[in-house]
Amino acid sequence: MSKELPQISLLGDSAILVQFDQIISEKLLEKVLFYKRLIQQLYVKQKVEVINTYNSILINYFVAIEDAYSDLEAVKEVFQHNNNTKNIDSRVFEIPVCYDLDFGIDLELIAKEKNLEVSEIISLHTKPEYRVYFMGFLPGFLYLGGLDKKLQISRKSQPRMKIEKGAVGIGENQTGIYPKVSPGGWQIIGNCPLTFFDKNEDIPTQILSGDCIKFKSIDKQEYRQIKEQIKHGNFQLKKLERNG
């Protein structure tokens, strides 16, 4: 691959794709995400859905593309034509996390396998800013950068079959959280009273691929006071706009 260009092919006959390093870091985040919104501004007039991984961007048509070679030849020029990238403005969320050992079922194995006390390893999930790097898994689920290398650790060798809704956990070296009930494998360390995405919102999810959270540990009375705040519409997301 060029070091000055992506690699751009068809995936298909129905999608292009943009593949870059194959590498994981917020320098190549905030390429991608530049690249993502000057490629959405080239298809404004045309509905295809744009998706971004940790390091690659996916153009899909939907249906065949009519004039494959044309259409790989615009995208090419996005990137021939726009060399310097910027840092993308974004949002750090403050999201509340009861770790109380209800919600956390593997605090304690953790604590065990990582010689850390139960409030060591609470204190060293809520001090990071975590980076979103993209949406996958399951609608909402944030795949988050940024977890303490004191924390990663392996998951479950055995997945559970239900991980309630709003369960964060760790898995290897990323944190997130379960946007609904699933199956899953990472170690279960708190919940959430949030939801992350609502299919009948004009707009599923609040939070993009290159925001930042933060999350606050908060204890089961404030849970629940989160709770009746969110059925009854009146709870506020804290966030605080940063620009790039």
The other form holds:
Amino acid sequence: MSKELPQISLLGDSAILVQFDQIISEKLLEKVLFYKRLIQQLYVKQKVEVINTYNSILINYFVAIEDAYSDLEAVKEVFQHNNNTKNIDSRVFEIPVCYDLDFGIDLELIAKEKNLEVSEIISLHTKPEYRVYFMGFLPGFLYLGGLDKKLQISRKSQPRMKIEKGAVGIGENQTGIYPKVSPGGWQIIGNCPLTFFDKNEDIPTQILSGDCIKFKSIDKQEYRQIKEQIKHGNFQLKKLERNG
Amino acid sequence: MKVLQPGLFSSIQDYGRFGNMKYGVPASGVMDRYAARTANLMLRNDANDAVLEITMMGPKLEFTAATKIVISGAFLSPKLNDNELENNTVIEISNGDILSFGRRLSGCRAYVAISGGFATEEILGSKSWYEGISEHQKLQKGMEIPFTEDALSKIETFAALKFDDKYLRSSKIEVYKGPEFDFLSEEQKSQLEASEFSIDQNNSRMAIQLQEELSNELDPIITGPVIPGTVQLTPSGKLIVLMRDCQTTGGYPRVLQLTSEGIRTIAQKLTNEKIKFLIQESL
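Return one more block: the form predicted in complex with its partner chain, after the form predicted alone shown previously.
All chains and molecules follow, beginning with the one already shown.
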């Protein structure tokens, strides 16, 4: 029986890169996360971090790899001896978003371009469970999959110099939350009061690659309440039960 | 240690905020690990103890306690009070001594290691300064930088360690082929191998851009992992060498990957200096 291996190669002298097909899919993510977990077990005693993106696993060493040949072989063996069979349990977190026009500064523009009511945009955005593929770009920035096709819209032709912390945006087939003030080209539809990255926590964020999130529409008063709760350290991220 | 004058850009760095890539946090850390390590080991510190990384124009610093230091990496004509100093030797410091720097004679980044290491705040497992993570990003006038004051008990030093400074003058940057190298045309590949490139003025701890452009018809890739030393090719044909403060993921083709030696060599280059990639065969 022959098995198709992903591409496994050195990245410089301090990392190994595993690459699967160039696609974005939840099925591939499951596979990536399954093998990521197995690879992590190879390295429990070493200063090595194993991360994933859509279709890659990066094995990043703190210093140059001592025996690259045998480490590459060990990683290849993981794929030869294991089949991805079971799905990984994922959790669903509820993420509050205020879609008030004061925050959703591009909502009316999108409504016009897409021929939708603002309320329809909100319901299309809050309906899906979005899969968290990984974090990157900025500390705490989630790469999410699952945006409704009806909401896909091109980026701003002229990126904004300053987008507020917590801004929720749409760009092409992606949606996401800016974890801090930064420049950006996405169309902004609301603001999330949560903090996605807290450097003072031992684990800076509770949401991990493979989890799901669902947006919940809140009004301005709830938004302010949650901000207060976060300030006083008594906000609890809500975990949703999966239907069925 | 008190900062009397901040210089151009100096920051506290160790080997970086390792293990936080999964949160999208840049690793940061010293640009030239070899120089930082040499300076630390001469003081019998750990290789990755926090050091002061100085870029081109050094600060003026006043010590608030007796200690020992070693300066390594670029040669920026260091002086203790009125006495000229050498790099890569252990220097005894008394309370009130003033360390300053003058003309740059070689390299771009110098490192000051101090007995016991600098004792600034550790965040996510590292003392490295990075905007948005640490309180400070660079030295500023009037700042106090803490260090371990009982460090004098560690009298024994390791002065026999030799620092090989040839790379400070070398223009050869050791690289491996990157994940998307094979998608390049033959012409692009030979351009990468044979051409000289110049360091663009757009260079920082995050990335070093090169001036000469490559023709480029490659499509962007699905966002994937990048690490310090990854060379990205942008749609406009610019080559960008990612450095220690780089983002954790990117969508441009990764055409080359610098070796550890390549990273420290390019970290010591100034705007307009020429470099040439030396492609090594990988396993």
